[in-house]
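In the block that follows, a single chain appears as structure tokens, in the form predicted together with nicotinamide-adenine-dinucleotide.
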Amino acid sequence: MASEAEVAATHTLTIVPENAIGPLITEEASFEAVEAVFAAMSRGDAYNFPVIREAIGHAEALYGFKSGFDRAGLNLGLKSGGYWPGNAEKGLTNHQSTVFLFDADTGRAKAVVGGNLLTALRTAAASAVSIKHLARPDAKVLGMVGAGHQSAFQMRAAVRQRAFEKVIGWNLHPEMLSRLEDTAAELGLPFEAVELDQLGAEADVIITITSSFDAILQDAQIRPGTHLACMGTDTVGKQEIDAAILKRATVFTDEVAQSISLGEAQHAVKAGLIAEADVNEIGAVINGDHPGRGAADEITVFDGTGVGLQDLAVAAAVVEIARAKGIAVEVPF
């Protein structure tokens, strides 16, 4: 039972549904605040917890958890939802998610916030903070591997990195590239189609953005000074590139022990081509621990797995924002 106390004290509980954040939140907050998070867990100063993924049994659903604290930024939460293969079914988004913010002084509740368009939102976040540290200064041709959801808003977040003069595209589903092809227009870019030859022929900065289990750009495919940034491996068994490509380029990751178990490094760790070792922080670089890239012919890749940390930045980015506007649903609570 409560304590007299604890009834006096009833506290506030900020909501933003899904629907208000599209306005609320732009494309530079998100940036900021991944780049912020990703610095902090790089000191040491926010961690994740494990990660929790379950098939329930129900719906065909994969439903889970992400969650960590930021001690620099006193983000205390969790991410929850997973993904609803029956949903398109039913006009819905087959992700949902939902993140959860608490105060870390007290564990009360705090905020709950729509995650779809935030996960987006921070995805793309984190691998235009790759491109901005990682990426040559001259690179003028951006290179995108699927056209998914996703993909419009990686090219949105990218494009504001670099002086990108085209975009060129390739995905399995030629049908689906339309979504680049517009994404491209809205931004004032031309856009190509081309093969994967091509891709890596002409491209500076390569977005990979798939549910790909197989490697789809090869080696030979990838010339000196590209910086790849692979977003889609999220899950033990998904690959984008040739594990041999990590052998020949730098590699950086938001979160190591993430990286080489389920991100993109984990094929390349299990054939021996380079060890845990070799994984660096992308956080180091932005605190200037590392270096980054040493030479503009060297390749860089950035193994974006994604983490609950992100999701609690941006959520908090936007309860702040939707609070100081005066449009946060406030529930006592």
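One more: the block was the form predicted together with nicotinamide-adenine-dinucleotide; return the form predicted alone.
Next up is only this chain, free of partner chains and other molecules.
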């Protein structure tokens, strides 16, 4: 039997650097990983630990940890990172993160994976999962609110779920709308920059992906039958849509506890417009425990707060692919 020292000497840590991830993980694989995690969460097979998110008092940065354990996939670990608003001037993305995976049987460090692209892919996959399970089947117009780095990933993932014929978009800074126009062109879809009233009147599906602390879309702008995927609110105080919209809608989320404390639902709950019991798990729809959309004129909202288990799932998938292709960096540890 091998001694503890001999076992330790053979242990390696897998490193998959940020610049190696692009060719390894597809949008389809990200979607499948996130959908499976949401289902596992609803079954009680996976759970997230409390989120830590703090302003560090330097570089105006927000820094934190998202962590969890998936008993079904044996994914244990955390994502460490946050938001550095000055990074764009340095040629870096404002969101920076790294995923750490641990062996669920021993607790030993298993892998370190670049988390920037994975975060973009898993966030887009989450909204796409909501579109698959909640949007009207005949949805034709995709509305985009926000034109930052993440918006292109959101659009690419969304168009896989419905036969959209047109994309319309709004951004606080109109000069950034070229990102949406270019992405739509890449996908073979026409794009039109519109005001918010027109966006609400025409869009069948609306994705909000901003860092706003004030409601952008108002209740009167949202028509019956719309599906909204609100993906930017992940911190206490942030808000993308009028809380009154949630009162009119059937509300779904990745994790209820996060939704009511730091997600879009925080404002509606605080105002007494909805209760915690009114917020449903998207995983329950995936598993067939909730019917999802009940009528063509029903408004549905997905409050995508972002959970650590999403990051662990896509990171674990990347590690397996990197090992299989022989491009993972293995370091004695």
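Only the largest set of C-alpha atoms that superpose within 1.5 Å between the two forms is called the rigid core. Numbering follows the first chain given and starts at 1. Please read all numbers here as calculations on a predicted model, not as lab measurements.
In this overlay on the rigid core, E89 has a C-alpha that sits 2 Å or more away from its partner position between the two forms.
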